[in-house]
Amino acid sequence: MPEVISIINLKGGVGKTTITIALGEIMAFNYDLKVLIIDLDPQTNATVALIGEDSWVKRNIRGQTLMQLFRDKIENTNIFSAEEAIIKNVSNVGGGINALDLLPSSLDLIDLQDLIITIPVSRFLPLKPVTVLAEALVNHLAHYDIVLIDCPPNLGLITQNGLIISQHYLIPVIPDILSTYGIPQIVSRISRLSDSTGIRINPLGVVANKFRKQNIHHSNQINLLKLRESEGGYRRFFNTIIPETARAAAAMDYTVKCMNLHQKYGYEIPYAAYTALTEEVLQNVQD
C-alpha cells in the first residue's frame, strides 16, 4: 500500500495546493514514483493546475470528478467510477509527467458540502460518510507509491474522507500568527478522529511557506515553531523553508507549457527548496 499524506491548513492562501503539486511532480519526475494527487478542495485549484480548465469542465459534466462520488451517496445513484475519473500522466510539464495521476475535484463540491451538512445523520448511517472515498478507491490505491491529498481549509466530512485513508498529514503555514493559529485545532481534531476510528493518522510536521527573510515576524514565528515541536504535537518543523516568490504562483498556470521542472519552477528558486522538501518528506514518511 502507498504512503498517503493529507496536506491541510484551516486557513486558505498558505500555498497548500502549490506544495502538493510540487511534491507530486518532483516525486514522479525525479524519483520515478507512482503518485496520485487527490483534489478534495472544492476550489479545484490543483485540478485546474494539472489538467486545465477546459478538460476539467468536460469531466465535470460527465460526472468524472469527486463531486459525483459524493452526489451518488446523497442521491442513491451509481454514476461515479474511480477508474474513469482518475486521469493518467497529468501536469503541464512535457505534455504530462509519467506516473503522476489525478483524481479531480469540482467547484460543485461547495454546494454539495452544504447539502451534506443539512442531511439527517440517520440517512448516512449505512453509508459511513467518512469512508466514502476509501470505499471508492479500495481497488486503486495499491497501484501507487505515494498519494497526496489536497484538503479543503476545514475539518468537515469531505476532509475527514481524505484523512481516513492517510497515514500522515502535513501542515503548510505562512510563518505568521494567523496561518499558524489553527495548528493546535488541527492536531487535536485529527487525534480525536484517529481515536474514534482506530486508524492511525500521524502528524508528519509543519513546513513554512512564503517565507520573507526581511520580515522579522516571520523569523520569530519560525523560531517559535521550532521550539514548540514537542509540546505542539505536530512532530517536527521541517528544515526546508520555502521562500516567497512570484515564480511559485506562476508555475500553477497550466496554459504555460514547460519541458521540465527546472523550466517550471526556476533553476534555483523555488525549485531547490521544493526538491529539498520532497527529499525531507520521503525520508520522514518511513519513520
Ligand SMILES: Nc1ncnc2c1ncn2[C@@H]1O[C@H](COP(=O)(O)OP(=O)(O)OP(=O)(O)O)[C@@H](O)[C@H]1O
Given for the second form:
Amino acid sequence: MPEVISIINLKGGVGKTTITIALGEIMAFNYDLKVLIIDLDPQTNATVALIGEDSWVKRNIRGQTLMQLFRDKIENTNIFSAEEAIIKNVSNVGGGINALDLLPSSLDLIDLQDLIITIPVSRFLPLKPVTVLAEALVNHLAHYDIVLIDCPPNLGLITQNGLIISQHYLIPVIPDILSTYGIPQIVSRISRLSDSTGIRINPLGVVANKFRKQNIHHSNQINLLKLRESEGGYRRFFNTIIPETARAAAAMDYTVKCMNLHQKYGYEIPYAAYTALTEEVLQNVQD
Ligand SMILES: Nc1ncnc2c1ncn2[C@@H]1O[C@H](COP(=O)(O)OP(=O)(O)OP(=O)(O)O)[C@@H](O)[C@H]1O
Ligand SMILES: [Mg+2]
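Alt. form predicted in complex with this ligand, vs. the form predicted alone above:
After this comes the whole thing, all chains and molecules, with the earlier chain placed first.
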C-alpha cells in the first residue's frame, strides 16, 4: 500500500497546494514513483494547476470529480467512478508527467459541503460520514507508491475523509505569528480523530514556506519552530526552508507549458528547495 500524506493547515494561503504539486511532480519525475494527488479542496486549485480549466469544466459536467462522489452519497445515486475520475499523467510539464495522476475536485463542492453531514454514517466508524473517500478508493490506492492529499484550510468532514486514509500529515506554514498560531489545534484535533477512529495518523513535520531572508520575524519564528520541535507535537521542523519567489507563484499557471521541471522551477530557486524537501519527506515517511 502507498504512503499517504495529507498536506494541511487551518490557515489559507500558506502554500499547501503549491507544495503538494511540487512534491508530486518531483516524486514522479525524478524518483519514478507512482503518485496520486487527491484534490480535496473545493477551491479546486490543484486540479486547475494540473489539468487546466477547460479540462476541469468537461470533467465536472460528466461527474468525474470528487463533488460527484459526495453528491452520490447525499442523493443516493451511483454516478461517480474512481476509475473514470482519476486522470492519468497530469501536469503542465512535458505534456503530462508519466505516473503522476490526479483525482480532481470541483468548485460545486462548495455548495454541497454543508450537506455532507446528512450522509448516513458508515457501519465501520462511529458517528461521522468520514469513510466516503476511503470506500471509493479501496481498489485504487494499491496502484500507487505515494498519495498526496491537498486539503482545504479547515478540518471539516471533507478533510477528515482524507485524513483517515493518511498515515502522515505535513503542515506547511509561513514563518509568521498568524500562520503558526494554529499548529497546536491541528495536532490535537488530528490526534483526537486518530483516537476516535483507531487509525494512526502521524505528524510528518512542519515546513516553512514563503521565507523572506530580510524579515527578522521570519527568522525568529523559524528558530522558535525548531526549538519547539519536541514539545510542539508536530514531530520535526524540516531542514528545508522554501523561500518566497515569483517563480513558485508562477508555477501554478497551467497555461504555461514547460518541457521539464527546470523550466518550471528553475535550477536553483525554488527547484533546489522543492527537491530537498522531497528528499526529506521520502526519508521520513519510511521511518
Ligand atoms: N514559495 C512561494 N513563493 C511565492 N509565492 C508562493 C510560494 N508558495 C505559494 N505561493 C503563492 O501563494 C499563494 C497561496 O499558495 P497556495 O495556493 O499553494 O496556498 P494554500 O495553502 O493551498 O491556499 P488555500 O488555503 O487557499 O488552499 C498562491 O498565489 C501561490 O502561488
Ligand atoms: Mg490550496
